[in-house]
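Below sits a lone chain in structure tokens, taken as the form predicted alone.
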Amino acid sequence: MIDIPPYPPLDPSNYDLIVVGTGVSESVLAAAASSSGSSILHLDPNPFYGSHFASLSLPDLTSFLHSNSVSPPPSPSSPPLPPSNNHDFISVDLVNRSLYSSVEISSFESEILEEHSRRFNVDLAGPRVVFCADESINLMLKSGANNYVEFKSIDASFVGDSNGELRNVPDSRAAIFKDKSLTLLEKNQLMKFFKLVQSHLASSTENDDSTTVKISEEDMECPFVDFLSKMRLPPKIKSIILYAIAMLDYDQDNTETCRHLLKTKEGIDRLALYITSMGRFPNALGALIYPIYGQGELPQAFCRRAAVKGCIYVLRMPITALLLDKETGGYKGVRLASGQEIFSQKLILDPCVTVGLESLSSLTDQQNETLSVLVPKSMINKEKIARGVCVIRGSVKANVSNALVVYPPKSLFPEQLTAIRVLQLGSGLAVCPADMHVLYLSTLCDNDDQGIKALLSAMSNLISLPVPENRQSDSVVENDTSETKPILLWRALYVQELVKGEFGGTISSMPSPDGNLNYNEIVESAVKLYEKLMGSEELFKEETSPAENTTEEENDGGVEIED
């Protein structure tokens, strides 16, 4: 239970819109609202800023996995009470449901850690990086909000498999040429197929019916995998487009397993997000990027930006109930847990609040309507996200502190239905000290043993575990490479619910991370909401002027995020 520090009471208590959490939906709203000139109170819980997309130092991420994995008892079952101050509304309690389990935190160097510990800037939600031409970067651009936050290229991609070899991802001209586990033939090949992927796109951006070459309505609507085996692509080629550059999560070759099929014309997109992230910042080395000191920082600098046009914080303080009108039932404000009631037109809520049942069933049809989008329903999609964290010393790759690893399904062990994807950072980047790395791990699962196994399964891969490990299975492969792994120095492992966001007039929900390794879908759920409450208002209508944009020293490696 978090300690309310003594708040004085919040003026004003009435306000066009209240949000609570600050993660990166929650914070692009509120700042594309208080620039609209709405009147904005938002509200987190936590001490700090981001939510589950918060950066902590290992002791403070170790203290949020175990207080948010298990839920709290319910309360006692007791019918809605009118506040005191005025017998029209009722309140409702709200409870916090729990996004994580199979929390498990290991530490094989304490000494060191503990000396260390403040030192890390440890992401909630990795593996997670940011596209150069990603929608987030688009509206920091569009806001100011990239006056807040500075960037560094991720070095090198690779594609690994069971024997521990890392491949480059051949994501350019040159790398292709650069790349010495292509023939030839594999090289024009690639080459072929990226030649007609920009002039398709060429074609369709400037609307030219002429003689370029651009890719067919029907291929268009075929399964992407299909459309690659047409080009005459190796499965080697086909297994990096896939899951390398177009980032997906499951076998698009067993369609038995497959839970999203890509369709050309969605593979095509995904490929034009990479091909425009590729040289659109001219001291970005590749495709993505990563913020300095975490990504906590992303929706740390939607919320400076919210905060210049006059939305109010108040971190440590969670809401308690939601105040319903008595006759209509429409929803009218919130209880703090300092006991203030505050007032607006709407409100939009963390993906953990949500209301008890029992409290449910002394209210009107009307009543329950408004509270609709919290009550806890049964999910259809039992899909969840595995997540694993490691901090070593050493790196995966040498000479490589800035790498992203893909392990596409079935490369590692044969039951493996999903990719797994693996973020190593280093000191470079404010997340560590100079001598270890953070590795970020991720892969779709159905059931948290099964996330779990796959873990397991890359960091063997990767990194010298401590023996005897207690959770080896026959999924868990060794890499029996001659050369030196990194040592692990200390492990978290968890499992989290993907919980989908909901609009409902007064009162909506945001998402929790989903599994992708960008923003795109996050933003997005942010920008479909704000045109709900909004109407057809423009997001952050003024133009930042380009003398507030911050730049980086020459030589610092920085990358400078201007139009």
Given for the second form:
Amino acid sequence: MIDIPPYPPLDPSNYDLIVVGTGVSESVLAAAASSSGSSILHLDPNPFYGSHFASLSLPDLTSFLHSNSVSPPPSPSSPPLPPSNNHDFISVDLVNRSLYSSVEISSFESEILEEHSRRFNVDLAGPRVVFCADESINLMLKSGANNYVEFKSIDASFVGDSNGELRNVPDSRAAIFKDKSLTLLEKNQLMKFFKLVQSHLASSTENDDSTTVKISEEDMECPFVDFLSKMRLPPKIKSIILYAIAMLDYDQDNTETCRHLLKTKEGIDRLALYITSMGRFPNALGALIYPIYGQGELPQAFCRRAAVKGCIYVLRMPITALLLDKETGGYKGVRLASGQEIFSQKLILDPCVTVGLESLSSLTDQQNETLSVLVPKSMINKEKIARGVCVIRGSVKANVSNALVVYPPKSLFPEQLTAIRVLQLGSGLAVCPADMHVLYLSTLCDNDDQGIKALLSAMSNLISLPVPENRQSDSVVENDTSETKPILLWRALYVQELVKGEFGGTISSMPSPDGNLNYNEIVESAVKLYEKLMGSEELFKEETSPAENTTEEENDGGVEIED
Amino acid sequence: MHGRPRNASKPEEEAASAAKAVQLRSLQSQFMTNHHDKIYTNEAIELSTKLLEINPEAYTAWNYRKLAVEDRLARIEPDPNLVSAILDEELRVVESALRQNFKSYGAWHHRKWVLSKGHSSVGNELRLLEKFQKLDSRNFHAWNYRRFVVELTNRSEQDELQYTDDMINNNFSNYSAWHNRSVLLSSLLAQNADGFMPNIKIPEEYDFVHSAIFTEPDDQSGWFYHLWLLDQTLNVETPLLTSSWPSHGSSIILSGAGCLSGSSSMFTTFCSESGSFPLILYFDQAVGGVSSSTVTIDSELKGNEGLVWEPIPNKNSQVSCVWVARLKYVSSDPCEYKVKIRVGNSPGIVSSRGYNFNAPYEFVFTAHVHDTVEDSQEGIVSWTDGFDIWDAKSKDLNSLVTLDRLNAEMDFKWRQEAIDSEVECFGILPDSKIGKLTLARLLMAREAMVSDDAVKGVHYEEILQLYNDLMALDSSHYQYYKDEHSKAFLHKVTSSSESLSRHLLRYRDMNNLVCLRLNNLSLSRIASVEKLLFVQMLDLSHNELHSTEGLEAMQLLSCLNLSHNRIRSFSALDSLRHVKQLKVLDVSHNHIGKHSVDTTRYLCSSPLSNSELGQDDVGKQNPGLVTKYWDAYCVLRDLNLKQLDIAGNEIAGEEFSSFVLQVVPKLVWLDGQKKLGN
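Form predicted alone already given; the form predicted together with its partner chain follows:
Full assembly next; the chain just shown is listed first.
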């Protein structure tokens, strides 16, 4: 897949840790480990940072999706093995697992896109934003990675319905006040509920239990959706809270299809994250921010931080084989595509790296044990995530550029089992040319067809699909609303597998991008893995830079995150 | 800023502030020397800059700078560049001072002064304001200054209204923004600016403020604005005549002092020693300009040309709701006269807010003058016996028909609709004190607007229940709710002839006086007096009244029972001084004299300021007692009482009784005892 340019051998050839893949979790881990003094080699087979979290131009995105989709690339085991000069090791060939399936890419106005093709920074793992109060921001501040990224606010979030209406999410006092679609009584009920949550949070942090209202233990253990009903919130508001604020995926009212019935405790945690996000940075408009130049900036920022601390970076460098001790079966090192053998105490791998089943058969039990985390598990109830990227001309909502739209379960069609999230980003974030927007869609699904169907339904709700697909409906007179809908220029649809990370002693595997809107779980899993690898050593200890000059912000709408 | 806890200062902070004080003191003394010696050199001015940057509150330094600027401007060439350089420097100093303390009066004032020199940097001013209003959006200094700048630059009021929109949308707990909005809207509505018709705009504003109130009922700013809107809805600008005595179409019987044999129980009989009877006009708001030229009288009653109209209660006031004139009649000569009164025939009656009374009104009544029977009895008036039941055919209640507002007010409909929709709206706001209070106020307003007898009075039970709930819910404002409850109750009683007549009686002994019994109703306030102008005998005993405020309009009142109330001093009875007809007063079993500190004394002129006090006979004979009982003295000497009951008060006693007899020589009955020697 990639031509390996002649590459001078790496020196040194022995490290504490080798990390393969520059996704968010790998990069956080590399930054944390290098800041605690470990020697690290950080590799990526791709010519760019970010792995599955990268932001790419349209052609790069296309080729990445194709090369990582179901038809596996030519096995890297085919090139003849260079003779190993140390015969204490056996080498096990690695296989690339494809994360993506049902990849379908269509371009409707190729000339325009080609003209601008390099001006796109399109995320592979969209839609994804940062909550101002989430763990990724905390880690950036702790590590100093915040110096390399700049954010802007997501201007608005909406709840959509099958009629094409986008209603503002009343997520703050001011938003409730301004909202035109809530009745006065609903405003009253919603604000009362927010106040209850705030007072509950205040009581749990300040231990001032006498005056403040707290939610009872019993309520905390019951399903969140029942608690909302108990608070006498009408269905409309319940749906806003569950899917547009707590960002749940599964229909909480349907116990049969709901894979994850949220408890009140967890629901309150999610609301707390949202509420604390709202006020965290004075120059951020709401709870959500997004990095300028795309989410690929985030892993890159952590990589830069790691590089400052001595981590060595090599891109375009796949590993082809693992080296195991002949006697003990333990892990020793890796063989690079360049043929060089590099040794380390521990190894962390991108979720795509697996061992071919055929090569396992010849191994000893100990060797198999070492490689256990790399053996693809056959998962029951395999959850996937369908993702879509659209480049559009126009905006889904007038006068709004960066916006989140949520379609709660059943809001588009009766069989819609999961919420569909749509994120529109504009040229202000340097992800596309002016006049255009990039639209990211995602929804959890059991199979590809189901997911793609849901995404298409949301797309047709928001944008006018190109003429060729509408051919049958030509006779239908276009109504007024469709005229104002943005026009689709380019589209990618794909389904991504959800692979969990695994700690395996010397060799660990990192998770694939998850189905969430934020980085909270990804970052948390990286932190957990770090603790397992390094003992309970604190992340980015004493890394916090002394409060930097608090200069007045230029009023360009940028959000600088500072302690 | 609001809602931020103040932390005790740490030792190092205290040390720093001490060091700052030392520095400031030396700066200050140097500066004062400069100021004193009128030194306006660059160094001296620089010193004042330094001082102001540390302490923006140094007023003297700001004034010094004004002098310095004048001095320099006088000395330089009239080159606009030089002038603007000097003024720019002033603006810069103000700005850095404001950075130190954006609530410094002196700094804001200095800036106004610079701008008033014609130095314009208006774009800058608005930008500076943005900055300070971002820092604290409620900062009233900034809002105040904003109004100044806006006026200076002729920025349109519509733009400013939009700005309050933005500020409120950003955070609706901003009383300053709501206030500015009400100021701007008042002006735009008064100008009839494009699209600013009250019947359209006010309902829109209601919708706007509802969102604030319902989102956070505990936040005050929206409620204040709602109150302002309610005021805009209820207050008809043009003043109207609410009621009069005698009322249109009524008949009254006039006689001299004493008893009339066989007087009719159908009409009010008015006896007067002075041969005059009061004519009362009651307006819905305070008006001025009531005179013999604006109110004309057409009658055969002689000697009533150039009638003198007096505002009640304050003779010297220019405006009042109640105006009284005294019509003369000759009682020796029984006759029947028609009297025609025209109010507002010629312009001149103007409300205190400057609106003309423009709904001329005419009313006619008949006066039967009877022979005087020279049989002046001085019997004691009893509050228990001698009453006849009310004759349903009595004509006196005509006065209850209040003048029709509908004819006077063209845009009455939208007001009624606005109130109706408000009532509906606040009916759903659950469990909020202020919500209940607003609903009660709205229902009262609705009652006031209803003219259809069929639906009149249907809300009073709900209103009374709301105030009862509020008294139970919110004890700290108990007295306020109690007062409102009393008002609502009295509105209810006076809302129809039927309900009022249940409380009416005739007192047989004194020419069938019209007696209104409102005893034992736990009233804490008097209201609806405009509908009770015909009442001559009023029983308010066993209530919770603190004062007689409001009764001054009842010019026919001759007997008043206030026993078993909560009157704390004679100054609380001050309004009775204007009721010239009052002969019988019962204030027994109150709290007069119980509290050494009299909180109602301010109502009454103080003995120190009153030079005439003590100049009459009583004062000369007994200066000590006058000083001791000066509030009683002030009230009682102006009354023509024949009967007074004072027992059951702390103040009562032999000393006070003898003092009363001196002050009121005509008194016949004191505490049920006939005065000796009479």
